[in-house]
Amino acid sequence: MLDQFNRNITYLRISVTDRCNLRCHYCMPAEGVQWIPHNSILSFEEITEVVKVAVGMGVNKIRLTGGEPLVRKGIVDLIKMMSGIPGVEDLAMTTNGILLEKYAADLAAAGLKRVNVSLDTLDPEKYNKLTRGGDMAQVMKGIDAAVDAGLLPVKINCVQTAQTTSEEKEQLRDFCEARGFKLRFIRQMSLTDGSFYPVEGGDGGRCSICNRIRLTAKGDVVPCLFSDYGYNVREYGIEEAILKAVGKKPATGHKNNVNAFYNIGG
């Protein structure tokens, strides 16, 4: 499946909830943000569906993201359907990491491959400052639980901030060299101001080599992450709305002044 500038396009990015049990200072207020709707959101069998239709069209690469995957109640059911189709070779998610001690065995079972995990200090404090509350030591916990459960390799993403050290940096560095682990520096960026960067360690950010569109929660198919536009599937139906967003996607990012970080999965 080519877009207009003749890049083909193999990956689908899935936002499962714009919920998440953090508060990320570079992602959402600390008093939290309106939901979507319940009825809003796609269900189970809708997603499993896009995706078929996906593969169809050419897309092998699946990655859920939200908000935070694992607050979905029943996301290990979710991963089982789509590992069962046909035609999808890569299953992945993006998580905090608050919960996979709990989930990471169960992921595997049910087919999950690999998992990036989210985390911009190894200082307790400052990632407890950073998230509004979260504690680094369940990260670790599910860390150790994602190695043991074989979803490898496991990445760590690190957003880095105004307030990202040198030092920092070189622990988090250190780190994943001894574990064996793939480290990605994502420089923060704004939707509506539209600045965006390379990814160190990652494809993303470069937009000649872009091959990926995005599925929101509520259902829309997303050309891109600085894109305003979006093709609801219960609207347009699961093919057309796909067709649309590839239709649309720029050469490239400009701006989102509709979606945020916390509902189109970053």
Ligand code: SAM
The other form holds:
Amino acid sequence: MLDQFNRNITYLRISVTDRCNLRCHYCMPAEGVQWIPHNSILSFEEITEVVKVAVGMGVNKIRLTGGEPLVRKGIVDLIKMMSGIPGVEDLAMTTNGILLEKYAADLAAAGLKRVNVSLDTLDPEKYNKLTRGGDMAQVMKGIDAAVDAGLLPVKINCVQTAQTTSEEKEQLRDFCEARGFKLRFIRQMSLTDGSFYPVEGGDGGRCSICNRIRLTAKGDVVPCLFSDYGYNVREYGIEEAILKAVGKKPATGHKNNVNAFYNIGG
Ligand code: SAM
Ligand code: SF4
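Same protein, different condition: the form predicted alone was shown, now please give the form predicted together with S-adenosylmethionine (SAM).
Below is the entire complex, every chain and molecule, led by the chain shown above.
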């Protein structure tokens, strides 16, 4: 599926929930989030149908994100439903890793191929502060479980903020090198300011080669992280919503005043 700038759209990122078991300060406020009402959140059947239609239109790579995808009840069943769709070549997940110890083996058995785990520092106290309560030891156990389950290659996502020190970056580099993980540094962005940067070690933020569209938990197909457009699959039908979103993919991102990182999934 080509957009108007001749970019081939092959990658669908799906936010399966806006809920999360952490509250990273750059992503979610501590309190006062207006959660998507339950009846607006797409069911597993609806999400699976979107994937089937998207694959028929040329998508071959799916990533589940959130909020935190592992807090969505029955997530392993959703993976099973998706991995059975012919044409889904790459099925991955971005997670904070807190629940990975519990789910990694089942996710792999259900057909998940690999995970990106968000880990911004190797300092447990700092991790606890920036996630507002997260236990870094739990993430480490989750990463081990992902390796044991064969969810490879494990990639580590590190959001680099003004507080990130060069020493911390070096520690993360050493850790990833020793464990054979791929490390990506993502500079802290602001959707409302329209500030975004190429991801160091990844493809994100490079508009000229962007092959992505996004599906929010309530079913909006969104052309770009930095766009206010969104077309709901319940309102437009799946194919039309995808076509409209692809048609609105901007040459380069602007701003997003409609969504936040926690409901569009980064
Ligand atoms: N909860 C999962 C996690 O943290 O990996 C998945 C959802 S999270 C919104 C997806 C990615 O977006 C994470 O790697 C997170 O670090 C990143 N992210 C969140 N807020 C961000 C911001 N303001 N700037 C850059 N990246 C951000
Ligand atoms: Fe939750 Fe991920 Fe956002 Fe952190 S970055 S608050 S883990 S959704």
